[in-house]
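Just one chain is shown here, as structure tokens, and it is the form predicted alone.
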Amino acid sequence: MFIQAIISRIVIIIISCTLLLIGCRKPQEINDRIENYDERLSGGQQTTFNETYDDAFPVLSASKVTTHNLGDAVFGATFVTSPAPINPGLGPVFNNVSCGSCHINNGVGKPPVNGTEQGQSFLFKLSMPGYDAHGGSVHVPNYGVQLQSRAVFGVQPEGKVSITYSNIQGEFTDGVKYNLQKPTYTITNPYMPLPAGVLMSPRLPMAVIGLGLLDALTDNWMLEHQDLNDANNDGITGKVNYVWNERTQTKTIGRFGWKATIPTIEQQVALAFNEDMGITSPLFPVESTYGQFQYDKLNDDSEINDSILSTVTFYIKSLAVTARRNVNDATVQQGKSIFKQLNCSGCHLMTARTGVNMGYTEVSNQLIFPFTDLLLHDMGSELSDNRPEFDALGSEWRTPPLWGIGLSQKINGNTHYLHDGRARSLEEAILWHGGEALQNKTAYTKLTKEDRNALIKFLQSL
């Protein structure tokens, strides 16, 4: 027994030291050793070589695969108005009838093609100036914090949005011209007069692949990449967003959403049910219309239970990341070098290692290639929505992960990028960069056409 106790103590010491070394690993150590790894494995062990956003983690136990599939069924299910034997609870006002209708094939949504079309996978956040008790957005009287453009029978939608575009002409140093489209949004047919000073922000639903791996990155990993005072003088700062966590009833670090306003995948799922479909849950048990004229006053909340919420949450947490393609192609390699040369990797960090997670070993200690730091960055006045959320200013946006972006067109027919889909190509997305990324964008405009094409081809390989 004495010898067994000594052995057990030694094992504990070894494990503790290993965890300490992993936790203290500096970001540059991963980059220094990057050539030792297969760059195709964007999600580490949880990478799929199928060109789809629908695959579960390849390394997943049988019971977890069952849970994943159950969540998949709910994610794609169409909800209807109550009473109904299956999937009741829709409305009374809403934006869409299912999760999958916004996240098309688990990818990004689509903006309206023209100014009169009402995009069903395109949302508008609303708020009044200032902050609520938790530092979040102030509800608009009779509207809440999101414009719902659809409603159940007998209920009037909150309003529609009209979009007009103006052209911005530009020219590369080599004389090649380009054209950008700048959107302007106007709320039309409001069911009630809107108060003066309403702030509005368009949002394109984001791809949901790999979120379980991003969730596994530690808070310390995010904090150590902050550079609030630009200590390295590269013009890039970056900061975390401290947001309200509904589960803990405290402020914690946000990492999901366009402005990093969501701390957990569970909260993202529950909020989407509540705001996008008008469906209550144990995490958000109050109708989004509470206090408004459309409030149904029915005693049927929560409309989904913890079991449904947890299965959909796990489905999102176990979606695989698509593998990179053509990593050894000479032009792709050239584009990768330019990506580093322009310091695009200053925000879109190429590598990361997830933390040790004994409760979810499938995401534990994985070397991944997400191309994000999950931090807020000032993107300039042209991209500003002038609508702050917690610590995020109007011009600040979270760095979106780039993994899987090269398959967006193939998988869901989408070539629109940025928070409102104004960029109709990867090149246009680059050209809209401002603020901290202005010098990077300017350097891009000075590249030769060959180098510009190489950078785009690199992005298409992700």
Second form
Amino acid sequence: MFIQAIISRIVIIIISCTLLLIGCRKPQEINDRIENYDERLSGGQQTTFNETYDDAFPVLSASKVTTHNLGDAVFGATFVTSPAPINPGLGPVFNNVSCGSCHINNGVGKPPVNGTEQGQSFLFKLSMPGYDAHGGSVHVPNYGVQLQSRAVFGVQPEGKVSITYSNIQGEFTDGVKYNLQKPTYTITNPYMPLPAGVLMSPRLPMAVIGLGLLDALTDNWMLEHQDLNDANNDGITGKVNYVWNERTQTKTIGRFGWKATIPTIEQQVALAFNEDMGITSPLFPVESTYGQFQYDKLNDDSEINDSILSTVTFYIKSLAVTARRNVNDATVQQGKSIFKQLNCSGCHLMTARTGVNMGYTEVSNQLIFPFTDLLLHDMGSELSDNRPEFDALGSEWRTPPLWGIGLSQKINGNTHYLHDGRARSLEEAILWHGGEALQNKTAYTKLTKEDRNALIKFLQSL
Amino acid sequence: MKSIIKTTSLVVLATVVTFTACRKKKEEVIPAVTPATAETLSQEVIVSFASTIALPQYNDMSVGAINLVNAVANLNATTTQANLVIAQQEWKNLRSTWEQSEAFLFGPVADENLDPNVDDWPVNKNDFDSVLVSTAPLNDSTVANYQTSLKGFHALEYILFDANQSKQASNITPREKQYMTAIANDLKKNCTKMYTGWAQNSGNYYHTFTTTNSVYTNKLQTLVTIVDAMASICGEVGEGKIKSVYEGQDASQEESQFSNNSFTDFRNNIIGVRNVYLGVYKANDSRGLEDIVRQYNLSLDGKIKQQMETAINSFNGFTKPFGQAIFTEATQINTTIAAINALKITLETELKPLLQANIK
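Switch from the form predicted alone to the form predicted in complex with its partner chain and give that structure.
Zooming out: every chain and molecule, the one shown earlier first.
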């Protein structure tokens, strides 16, 4: 008994010393030797081995699990027209009735199937040319900054969108041909005349896993990878988007969304409530229709309170990343070397270490494999939406994280990639890369079929 | 002759059953399972799930929805109390099949977003009332484009049962008739999609599920998908549909509140879990997860079966509908929550690891 007590005390002292040392140590950057780590652990200690985007962080205190579950319930909850005893606040115009209806199984959305059917998990951002006082998008009169394609009963949806596709043919160096489908979008049935010169940008809802870990990457980490003038001559620049932060009321670094226009998860959640569902919150207390023809004029804002907003925010902050599969498969490993050789990893950074965070230790100092630098890159004219947002030009898009991408078909039953889901396969997504990624795409087309397959197999292992 | 054979086989069967029963108690040594046997058995369980559970059950969804459409059409044509009761019963019948199928909410029902289209909750009552008082066109195509909270089971439930289960056929308005007809048709369309999504001559998720491919990379993953879905519905019923309403003491959050059908819903969810575990649906008994578990751990098999029965039978103890029981039958509610949670924990912490340890 006595000896055991002494031993346990010694152990406690040793642990405490270790903690102290870790506490003092600066977060190590990419000196981390990847081969010393288990590559399957895409999200560090917050990796799930279940093939689902629904799991909470495996390491999470009991009280935080409770908060996560409360947020989960709200994320799945259907909102209805006010006043109502349960989940009021929907509309008057909206894109969907719950968070989970767009982020089905917490995964990606899908564009309308036959081009005319209205997608329920797909939306369009709108704006007039130029910048508002903060450098953001200029509201379209009577429309705002998003086309809400649905409405509560008795209110007009702002409009629908029709999509037509044209074929683009290409050829690999080995003679194999490929087809890409290029979308063209037209707003139909506008509820009010649209002013000339409206800019529109289609957006596919993104998977919501691992965002707490991306949030835990430091601003400095992003700035260190920024390479505005391509000083290292690799053809890749990388640019931080400075965006408006509603909480601080200043411009801070953006890291979420297809163009990195969102600085924090809280802002993303509150903005989605506001624009996608027509629900006001303490962070966005003004209806998306304010000043418009169909404004509800109800004195019921905010329609959700701080605790609802913060539980959903925490839910998103604590969704685990799926583990990689087949990491030791020879083809997968071959694909991984090709990924590096083609310098796909120049933007889709394979490793990163989160900052030390004593306020949220669950994400503190984790070696993760996000496959993103969270920076903006010129992706060429074919992918350009010609609609600037803060420092992001029309052709500039944020490198999307690739973790979990190999499971998207299992999670969502379909495969659609890029900001508007035009790529129907991982290969098509690669083939759409242009601008400063054109060199990488060209290199891909010069690969043998076997090497191309290996690269795809590697991506499928993520 | 036939009857003699029948009698004889019954006797033989009874003897075998008796022996089996005796044998089980002795916890005999389980013969080692070869990897090849495990592989074959896993495939049999997967195929059995697709062919004995998923396909027939979704077929029942599409057939049940047609019955509902017909009953609603009859009520529309001949609006009598008797026809209302028949329509209510068809609603409950389809509801029963649906709730059992919620034990496996993956595949087309999830991928094609059919779940919220048939079973969204709560009903958007403001908009629902607006629909009824307005003169806007009310037909299949307008309802198909409604918010999910204005169609499906619960919107139809609201029409057929009314807020306090007091619906009188004589009070059904012409506008309600149009609405119920369109909702029933929309339900039929979506229930049919559940079936065609799996059917081999159509969406063929059957093939996706029963073969190894980029979605289901190995048999373990396929089996784990099944177990995760079973555990998930246990969590949704125990933690969500029962516990949150009970702890909040808020009957307005009850799901099937218009029909007082919630306890039946919950019970059917767990019966659905049992069906999947046993590989049983209606009269058909095929391979189920039990056949794998019994190869490795008979006591776990016994435990799961006992926990499923306890959870299902726990609903027998209530004397009032759920919306009232949350105020007056706390002990029984807690017993039910605990029983469902115990089953969920066993599925997650014993059944799943057993598969992970033994199946590739």
